[in-house]
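Take a look at this one chain, the form predicted on its own, written out in structure tokens.
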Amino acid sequence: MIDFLFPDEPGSASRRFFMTASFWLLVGLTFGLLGAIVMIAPDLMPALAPFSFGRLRPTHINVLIFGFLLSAYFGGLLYVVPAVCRTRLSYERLANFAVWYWNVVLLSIPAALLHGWTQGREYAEMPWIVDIGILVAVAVLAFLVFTTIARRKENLLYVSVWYIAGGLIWTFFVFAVGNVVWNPPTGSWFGMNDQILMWFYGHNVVGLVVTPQAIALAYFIIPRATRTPLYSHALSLFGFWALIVMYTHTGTHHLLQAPVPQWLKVISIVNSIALIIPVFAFLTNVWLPIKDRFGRIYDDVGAKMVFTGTVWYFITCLQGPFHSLPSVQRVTHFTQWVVAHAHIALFGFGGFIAMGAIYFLLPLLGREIYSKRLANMQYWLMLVGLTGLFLSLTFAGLIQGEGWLNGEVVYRLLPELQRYFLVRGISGVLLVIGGGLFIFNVWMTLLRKKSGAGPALTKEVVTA
């Protein structure tokens, strides 16, 4: 039973975090669905507080980001720091007794938010209990990735372990700070003061959680697919510390119409601007050397949607900028076009990239895709489906935007906005059939026969 459980086979935890963020991923969906369905006809939804879009948004939002991306991130980490180190992981027993343990808090996020037990804020709505539990996985996951790293083999630290390393220490401590876990009872601080913390957390759940294992990922696989090697490894160095440097301060710039000290507004919109660097440091790393090399991408479908989602973090990064500047703002604060970009940071990059990895790295633990047709079926419909829901909400956020600033009552831009929440739910449907496709895939790759030798602990392509 232990061994079944706690298993010590080398790369068994990182399966099982693929399984959970496969499951997660679709729940998570489902949850948005339904709430797009809301917006659309809420008569369709049984009239219980569990279905109400206050619950279900929040519920939606976080068990995708917990349950789905920070899964496959860490069933990823858990292979690719002994990979690029040479070495074994340090404790897998604990990496198995991780993924139980994470799974039971998982499941207490839906059970507390669909009930109304909330703190109320942005991305940070969990009660205390479940911001304590999420504290405690990620800092079993930093110690195994930081005692796998003190047994190395490999002198030189590849990117990816810097990017991961550094990831791991960024979420202890922006989520911490961001959930005000030292005040149990309310989860937060006072007046805007509070909201300041708010969006330092808010906006670096990308920037700082999200952003550092998707593009240590991205930095693993898109050089290992097209076997090239990065443009330039010290490039990669400078692209980390900028972003530390650049993305602590711009979360601010979402309270620009708030009463805040004006030298911070201008901080978050300066380094808001110059998020630029860094996420251009990291595209010509990964872009330059494959130029000729596109058909090596196309060919895998774990590298072509790690690919797809280093293209939707280029658009994000060009639009979020562009978003921080008061005059922009003007038009779209508060609107839906904030919240297609918000679906394009977390799904489009963080998500592409998290299920090309689940995918890229399953044959390298010594599981064949199940069916790479499917694979194949999934990452259209889930492109169309992002693409879709990207561009009605735009629109809609647009329109929401030039209304309100030429005056026009709410009940006057409400039909104009029923056609694109169409859109967006059909849009939904492809995302939920997408998921259901993956969960599928993933299940049935890993619960048949084992067809390789297992992880490989070679030396990456590591060098320009």
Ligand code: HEM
Given for the second form:
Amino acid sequence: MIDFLFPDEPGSASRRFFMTASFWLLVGLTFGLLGAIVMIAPDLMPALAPFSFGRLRPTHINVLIFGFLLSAYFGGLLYVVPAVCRTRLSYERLANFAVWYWNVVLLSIPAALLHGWTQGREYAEMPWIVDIGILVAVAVLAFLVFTTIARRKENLLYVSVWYIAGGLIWTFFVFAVGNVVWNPPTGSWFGMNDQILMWFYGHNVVGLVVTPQAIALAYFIIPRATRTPLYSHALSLFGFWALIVMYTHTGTHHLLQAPVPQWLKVISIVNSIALIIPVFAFLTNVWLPIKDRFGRIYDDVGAKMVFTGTVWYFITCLQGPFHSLPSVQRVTHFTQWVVAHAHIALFGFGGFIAMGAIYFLLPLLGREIYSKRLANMQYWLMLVGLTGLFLSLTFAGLIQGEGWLNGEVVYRLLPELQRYFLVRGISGVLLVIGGGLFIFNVWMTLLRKKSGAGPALTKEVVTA
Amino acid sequence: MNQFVHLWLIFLSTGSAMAVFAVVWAIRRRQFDDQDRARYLPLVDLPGDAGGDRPPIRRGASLYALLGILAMGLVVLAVTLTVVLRHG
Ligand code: HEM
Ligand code: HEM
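So that was the form predicted on its own. Now I'd like the form predicted together with the ligand, please.
Every component of the complex follows; first up is the chain already shown.
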């Protein structure tokens, strides 16, 4: 029984985190689709409180960020850290315990939010007790990573380990501070200061929680899939430090229209533009060396998804500095344009890398992918779906922005948005189907237990 | 409102202190010494084929799709810029 619940077999916790991620992806996508349907035809939804937009939206976002993205990253880092440190994961049973615990925490997110129990703070809607639950999980993961690093047989830390370890420390502190955990009843501070703190948190969720873990996986998978070393490891470390220094100050670019001190706005805009530096340090490092080995990216559907994630990252990070400029935000802020950015960022970049990492690492974790054809179908469905989501929201956003600046009234503008929302809904259907294929493929892969190409890096680790 | 400057300074100093600690640790543990070997860490167990078989860039649907997405991203930015400049 203990061995079934908390096995000691290397890789078991990673695999279970991957099952977790695929499950919550489908749940989160479904809530996204429901939210999109509300915007197309509000009357279609049953008149029940849990189906109101104000509850669907935070459920959608938090389930996807915590349930899908973080679960996939946790599974990935539990494999990558021991692999490049050439050792075993320090406490596999504890990691397996973390999987169960994490799922209980995740279950409480939709339970609380659909029930209307919320702190009304973007990306931090969950009540205090759930916040503490998340913090404990992150602390356990950080403990596993640091104890594994301490037992490493390879003295040099590969860049992925820097990103993973740094990212977990950041996740812990940023989450605690951003949720104002010392004030349980409201989870907030006071006045405008609280908004600044809130967006310090909100931006770091994407920049220092999601981004480092996704980059860490890409830094492991792209060189490995193409059998090509990085362009420069020193450059990758430079990118890591630049990200840490610059990302932390950008939060206020979400508040350029708000009464925030001018100096803080200036700092946030300057740092937003300077973010180009770590972004390109990463992209040159993984793109340059593989230019004549690109064929190998196609051969592995996991690597293809990860690489596609870096392409979306490129677009996201061209948009980012651009819409940090106040004159651009005059048009784009408060419109769906930003929602389009959010989706190519969190889904195109963070999500494609998460799904690709699962497909790429499962064989290394000793399981042959159930169906590569299904995986490829999923890839195309999701690529088309996300493109549709991106284009429809971007243009809806531009229409909203234009209309606003021209003084259009809402009643005339709203009908014009309808068709774009319809395209978003159809794209959402494609994505939900893709999510269905994904959970089927991942669960079949793991439940049928057919051993795959074999634990490559772990072979030595397993016998060590 | 400018009281936020205190919080910002506290945040800046703790963050910097942690970063300095990590850098000093890394220097003392010789983390920056052998950067060339570090590039190969994810590959060490794979059969070496540096410079070996180089699959040509196949111009399949995947490549066109990715190039298309890149182009789309740029076009969308250009369109947005036009709208912004019209209202500039
Ligand atoms: C160079 C890097 C980036 C810069 C400068 C940047 C800049 C921005 C700015 C200025 C906004 C707010 C726009 C507005 O409200 O008018 C924003 C929103 C957002 N960004 Fe980015 N971004 C960058 C990269 C990323 C990445 C890598 C991710 C995800 C992994 C991301 C996720 C988001 C999300 C989710 C939002 C929506 C926030 C909300 O309003 O709910 N961004 N970004
Ligand atoms: C893994 C995939 C996805 C992730 C990580 C994700 C994440 C997010 C995030 C961070 C936001 C907040 C954006 C902002 O306020 O700027 C958001 C909003 C939203 N998403 Fe998603 N999303 C995903 C997929 C989907 C899908 C497939 C749909 C369905 C069509 C969808 C529909 C929506 C809707 C309707 C909103 C609310 C937009 C608004 O408030 O105007 N999302 N999502």
